[in-house]
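Listed next as structure tokens is one chain, alone, in the form predicted on its own.
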Amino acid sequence: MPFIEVAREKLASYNGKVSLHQADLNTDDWAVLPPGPVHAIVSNMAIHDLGSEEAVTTTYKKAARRLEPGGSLINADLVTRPDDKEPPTDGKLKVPRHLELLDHLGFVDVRCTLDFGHYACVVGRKDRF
């Protein structure tokens, strides 16, 4: 089952409180949908297929573009392992790396909430000012 659908009917009993939408992130429209605030962006093991540290920063503007002044970006993603000597040829980074591109966006208490070496969970949020 692909993880929107797991996701709608874990949150169905709010009852048209959430929205949830699926979006291309090679394409520069998916930042506009949808219509009305944005108060989370969440991405499960998507972001490192877009294949380079330079297309991770786009896609992180992007959601600071777009989310509301305190909402959440969260990605859970494969990342490189801390001991791992060669820098990555594709999108899979460091922890270290995400939490720097987020915190030079502009995004507050940036933070890794998971670890396992090769997927980890790096959050923050956008500044209210």
Ligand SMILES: C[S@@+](CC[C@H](N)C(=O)[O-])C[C@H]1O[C@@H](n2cnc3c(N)ncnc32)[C@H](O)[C@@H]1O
Given for the second form:
Amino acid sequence: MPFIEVAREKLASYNGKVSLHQADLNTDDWAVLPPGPVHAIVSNMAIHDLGSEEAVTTTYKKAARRLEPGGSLINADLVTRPDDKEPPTDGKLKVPRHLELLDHLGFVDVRCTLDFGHYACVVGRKDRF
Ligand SMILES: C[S@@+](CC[C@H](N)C(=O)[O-])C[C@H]1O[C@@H](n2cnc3c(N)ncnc32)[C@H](O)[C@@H]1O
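Previous: the form predicted on its own; requested now: the form predicted in complex with the named molecule:
Now the full complex is given, and it begins with the chain already shown.
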């Protein structure tokens, strides 16, 4: 079952207090999202599909623009294993590089919450200041 459907089921009891929107990561403005800042941006195994570190960085920049202060970015994705000597040639970055990008973009509380080697979750919050 797609991740967004799992999320819809899990959050159904919140009775409309949560709304989920699916954006095309490649569009400039993520126009499907409601206008104004959003509380959280969540992605599962999609951002690496954009194919490059540049595309990952662009996506993180868009997320920083669309999040409310204190809002969360949660990206669970395929990554390059830490012991892999070759630099990634696609969007599967190493976890420390994800964390570095988020840190450079001004996210706070940046950390990896789960790491299976090939699949990891990185999170950060938009600074309130
Ligand atoms: C491995 S699937 C994961 C699907 C879903 N996120 C889940 O967890 O069930 C990778 C997904 O990345 C999505 N994807 C690729 N390019 C995308 C884009 N530009 N915007 C949004 N999603 C994209 C694909 O449609 C595909 O569904």
